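There is one chain below, alone, in structure tokens, taken in the form predicted alone.
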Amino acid sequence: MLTAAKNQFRVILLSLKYNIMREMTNRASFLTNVLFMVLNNATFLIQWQLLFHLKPEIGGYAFHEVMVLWGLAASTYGFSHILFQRAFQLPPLILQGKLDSFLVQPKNILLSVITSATNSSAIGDLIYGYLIIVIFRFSIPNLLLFTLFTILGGLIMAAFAVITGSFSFWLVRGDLLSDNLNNVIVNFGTYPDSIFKSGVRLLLYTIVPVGFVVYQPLHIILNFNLTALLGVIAFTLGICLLAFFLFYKGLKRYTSSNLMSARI
């Protein structure tokens, strides 16, 4: 089993390598996408700085704490879209019957699908996240925690995208539901959780797991709590298992488009 996991991990790395090589066919475009994404994220830093000039704290958060929140949101988004871009494009593949080429491969079907593409601009998000943690909260323990939460948060985002995308096995317009729910994580994850009422906060820790992607990791970086850390790890494992279960459950209902295509 350990050998199989090792081989699958190697396949994921190879997929990432070739996806990035494909994106770098036009290096000027690739580098421009990365650079402009870093600059785009940096504009929000100016926006928050202006807000904190008007008010010393927002929802109990100081400026540097909101910046770390943004760094986590950017890095988790970047990690998930660099490695698992197709997780966020799952509904069209299901609804249009385009999973055929993945079904005949001697690899894990779900991992083959979600690692078959990358988003080059997401590299800029990942870089921006690390710039933020280095500038506003740098220490070796914080950097290690930030890296761990980037990976865990990215896995949660990808797993959640698979779960919502798998609804398309049962729903005709499951793509709309999937897109809206995935956008909730992105939109809510860049604002302090304390500004939301208790009902909304409960929703963000359950139905839409924003809390485990950015809020809880932020609290752990600011005030380390081993129990909370183990909770995030446990949640990550649980949602990943649920994603695999729902995808393969839905795959039994999949209808091929009978299109002949190949992955290169």
Contents of the next structure:
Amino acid sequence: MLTAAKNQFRVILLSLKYNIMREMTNRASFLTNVLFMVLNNATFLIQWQLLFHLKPEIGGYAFHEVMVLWGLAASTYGFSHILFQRAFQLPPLILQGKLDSFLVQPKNILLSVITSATNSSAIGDLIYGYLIIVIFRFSIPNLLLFTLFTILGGLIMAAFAVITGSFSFWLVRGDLLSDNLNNVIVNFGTYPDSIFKSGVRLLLYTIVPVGFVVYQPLHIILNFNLTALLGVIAFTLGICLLAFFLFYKGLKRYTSSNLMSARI
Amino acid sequence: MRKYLFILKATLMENLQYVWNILLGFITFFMLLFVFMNLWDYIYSDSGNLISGYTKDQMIWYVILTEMIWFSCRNATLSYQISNDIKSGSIAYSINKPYNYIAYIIAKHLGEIAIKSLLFLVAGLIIGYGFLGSLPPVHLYQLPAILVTLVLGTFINTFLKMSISVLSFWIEDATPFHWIYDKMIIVLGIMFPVEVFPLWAQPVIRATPIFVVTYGPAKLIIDYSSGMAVRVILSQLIYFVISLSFLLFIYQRGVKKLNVNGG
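Next up, the form predicted together with the partner chain in place of the form predicted alone?
Shown next: the complete complex, the earlier chain at its head.
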């Protein structure tokens, strides 16, 4: 069991290595993507500077606290799209019958699928997240917590993408539903939860797990709470198990399209 | 000209078949509007009646209108088709056809956004009315100037986005440059009217595409004045000429660099 898990982990790392090597075929384009993504995220610094110029606190948060929120949103997005980019592209693979080549592999099918691509610009997001935590709230415990939440949040985002992507096993237009639900995490995750009314906040901790990706981790970084931390870990495990369960349940309905394709 | 109108009409008819796809794409539009409206609602909760001369209703209408304009103009044809045509070399099949490639893309883009713009207009007005209980105070005589600014703004944005895509003749992937342009409009042009910026930054913002693409038309709808209408239209005409000339210039230069192998 342990050896199998170790082997699977090695396969994931190898997959990541080759994905990045493929992305780096055009080095100039790769570096531009990474650098411009950091700049792209940095534009939001102006937005928040302006908002805090109008009001000294927003939703009970100071400027540097909102920046940590932004850092978490960027790093979790980065982590999930570097390692599990295909989790966000599941619907076309399912709808067009392109899962065949993964079904014959001797390793875990879901992990093989979701680790088969990398988004190079997401490296810029991850770098931006760490720049933010170093600039605005640097300490060794904070850096460790930030890293832990980057991994947990990235796993939650990927698992949520697998869950919404798996709808395509049952729904024809599941791709649009999946895209929109995944966008909720990005759009809501970069604004403090306290600006929303309690009903919306409830949705953000249940139907769409933004609360466990960024809001709760931010609260823990600002005021450490072991119970809350264990809650985030338990939620991550739960949603990952649900993602595996739904994907394999849906996979029984999968039909190949006889499409000839090559994975390069 | 007739062939481009035909392209526009054909694309429009094609897009009419996919209205449901457009409507499902509205979910992101609603989500962003919802976030922005909550944010402004919060910021106005304990401040006075005005922020930088805007009431809460005007500010929320400003966000709704600029977002409507931006979502109407957004189109993968401008951001990706030109780049992909250049990268894949398939532009070689387009430039030897009996039409101008640039005019073809513009006609196709306008055909694609026509229905979308109308739907976003209706959706935005419904959301705004639902949230605020009133519509922006627009009089009939103001409509021609507002429509002119909306059309000119759309064209300017089209030319600028196409210019960025044409950069693919030199750099393989122009996407990062699109991010920066889009973020400039989204972060600085959608959320805040020019007056919210510090005084020293306002002349700079007025010189950017934000003023002619989003701020100008939205400002005229929420707070019309003939002086502002003249100023916006004049700025747009200058931008129109410069951005179109720039697009044609770099396209001509880029095509000369085109080197297609194989068939």
